[in-house]
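Next up: just one chain, as structure tokens, the form predicted alone.
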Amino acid sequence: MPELPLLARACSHRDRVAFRTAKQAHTYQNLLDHSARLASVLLGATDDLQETRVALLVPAGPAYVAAQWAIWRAGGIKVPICLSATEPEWEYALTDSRAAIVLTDAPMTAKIAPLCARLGVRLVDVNSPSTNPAKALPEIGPERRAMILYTSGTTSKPKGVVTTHANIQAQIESLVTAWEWTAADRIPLFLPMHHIHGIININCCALWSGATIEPFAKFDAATIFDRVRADAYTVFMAVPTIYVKLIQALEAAAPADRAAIVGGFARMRLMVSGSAALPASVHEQWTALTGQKLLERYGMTEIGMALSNPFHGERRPGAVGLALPGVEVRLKAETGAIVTTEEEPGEIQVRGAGVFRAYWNRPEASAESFDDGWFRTGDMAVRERGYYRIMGRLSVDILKSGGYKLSALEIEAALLEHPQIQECAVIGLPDDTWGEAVTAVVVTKDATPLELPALRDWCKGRLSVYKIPQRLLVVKELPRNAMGKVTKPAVRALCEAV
């Protein structure tokens, strides 16, 4: 029986359908089987990777799994890797976690083939078959390393966040007693395979659970809504981008069509979004659409899910609820008091065995981090009346105007209701006056017009004074990372280069 929680359960499900694709099934078995084959082979000559670390670069899928489950069962860390990626941000991730191994499949291997000759790293094929005979595999204690993921990256370069096998043990455990996770659960896969949305949320609680999963290449809301109409999926989780293509969809599909997706969506028993703030208005126009209310959590790759609104209770339009299972949180002030009234802002700080370990190689930075044993996010929230209120990170989504501190993701769900404005980004731009000038930066529907005047008018009465935007600019799309997330540092340079 193997030793990490995970593989052990897996084992107890050995017989169910972990993974289901268009052309066949792929039981627990199945998987564990792969792995094992696959875990000989990386160990080679030696009987213990002794934290290794291995860069997988696999599509979702069982392949995925398998090599996942085989590098940890070798010893390994496994350092997830992003198949889009250009190549000097793989030579980055390789080079930056001294990755001695890529497990990769045949597709990807021509990519990075180059790179892995010349950095002289190990290139393994995630189906090479085993020549040895099967290799007794080490006992993987809980306080191993498990992973290195990175960090977005947006204010300079991505940190590797490391976390060990109790860190993900702890997180999975935390949304399975939440969420309700059982192994009659079904759920389809579309998101990238080196966030924690996807290899922690969706991948590890669905097959800790025992639950069946659906991988997709790509998000395709034509193959999803088919799958949805024939009642495919118990649970649905997404990041707020995906949800609006959905309503856009589902509003230009036929009155008869509709009807019968919006009838798998809402036998669903939970459908989640997260990754990003979800605007008010799309929980509001989702739950219209289909009866679902959106739950929507607040979490971070160093501390896997922190808040969440809950499964049984009010799932409230612009909230992230509530302390997950486990999980400590407080807010702490500027002024470095701890927040304990309503309405009061403070920098959300955490802590619990979800909580990673450090950052890969950066001691400094992982000091920084930390406020006597509570992790620092570096994002704003308020309480009312009882659920956290994300306001927006410190660092780009925190503007100072006028002497007010103003929540520019506040802002930005006011601006979503206007008729004309399909998706906007607000940032605070250097200004003699105010400091910080409140900058909208909107995509228009259907490329109308709009001027700043016009929605200065508009936001009279639905926005404070002092939080009407100052400057407006127009484009054809917003800059968006690969889990679709506007980026603001991006956004502010496009308003810097106009």
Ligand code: MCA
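The structure above corresponds to the form predicted alone; please give the structure of the form predicted in complex with the named molecule next.
Nothing else is written out below except the one chain.
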């Protein structure tokens, strides 16, 4: 029997279906067997990977989970990387984490093999044949480091967020309890598998519970609608941009189709939104269309989920509810005092077993991000009629677009490599579909015109698609304060004026 609780629980559901695809059903036992074989391959001549970093480049599905469990069973740290990232972005994650192995599948092998060869990283296929004889697997304690997730912040390059097995278990148990997951649940999974939303909230919670996941290579409204009208799901989780896209697609559907699809949504026991602010208008539109009251929650890579509207009780549009089980939340005012009354804003600070261990190899950033044992989220909130409401972020250099957290500084650094760009400032402007649209305000080196399509083309291969500016404003000079520093509020005002 495997030691890790997540795997022990999988054993207790061994005959249930963990993944269902259009072609096949995969039981929990299939995943356990696959992961044991692969753990043996990863171990090779060693008995324990001893926290070796293993990058994971596999789409959502049974092979992803087999690989994740194999890394953990062999004693490694899983570093999931973005399937659609550019080569420089992959290289950064592999070198920063000092990954020794990349685990991937046949379709991705050709894409990453040259980089692995250049960096001297071992490339392992997730479907490698088993070693003979199978190796004994090491004992894995809860305090062992399990995962590094790269997240953008106020530094130019993303930081690695390190969580232990105990942190991950706490994050899962909190949500399974709050949202009453059971083995009877069925959920689609179309979110990327290098972020908490896909990894923990959907994948790990479902598998902890013995539930069934339907994986998709990417989000596609028409595909999802076909399954929703067939009552394929009991639970649904997505980012606000996806709800906006679903509303647009539902409104465009023929009335008879729309009625059938809406019926499928209405019959689900839970629909969740998170990763970015859900506009109250979208919340209300969704209820008007489907009768479902979305449950909005708030979380962060460093802490998992922290605040949630209740499963039973009022789900208030524009609010994120209360602290989840096992999570302590406080607001700290600008004065340094802990907020004790309603209507007074403060920074959200979080404490609990799900809070990450540290940033990978960044002791100073790790120390700075805690305030007397509480994690400083950098998000402002206020309590109103009992519930927290998110007001925004402390840093203007962090954007959220399509549910992805982006660093303005990282995008600015990339744009400054452009031969025509002298100076630039990146901000997020409100956008009905994406939440925020990446907007670049630039000063060019000469009078040669710089157009958005050409700039976007140039960015391809350098930046992931969601980091590429959607809007461009060319100006003579960037607004600066008395100290000569570019001021982002003034940059925003400039954009709003045109």
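Numbering follows the first chain given and starts at 1. Every value quoted in this text rests on a predicted model; they were computed, and no experiment measured them.
S.K.: Split the chain into its two rigid parts between these two forms and indicate if Thr164 and Ala260 go to the same one.
M.R.: Looking at the motion between these two forms, one finds that Thr164 and Ala260 are grouped in the same rigid part.
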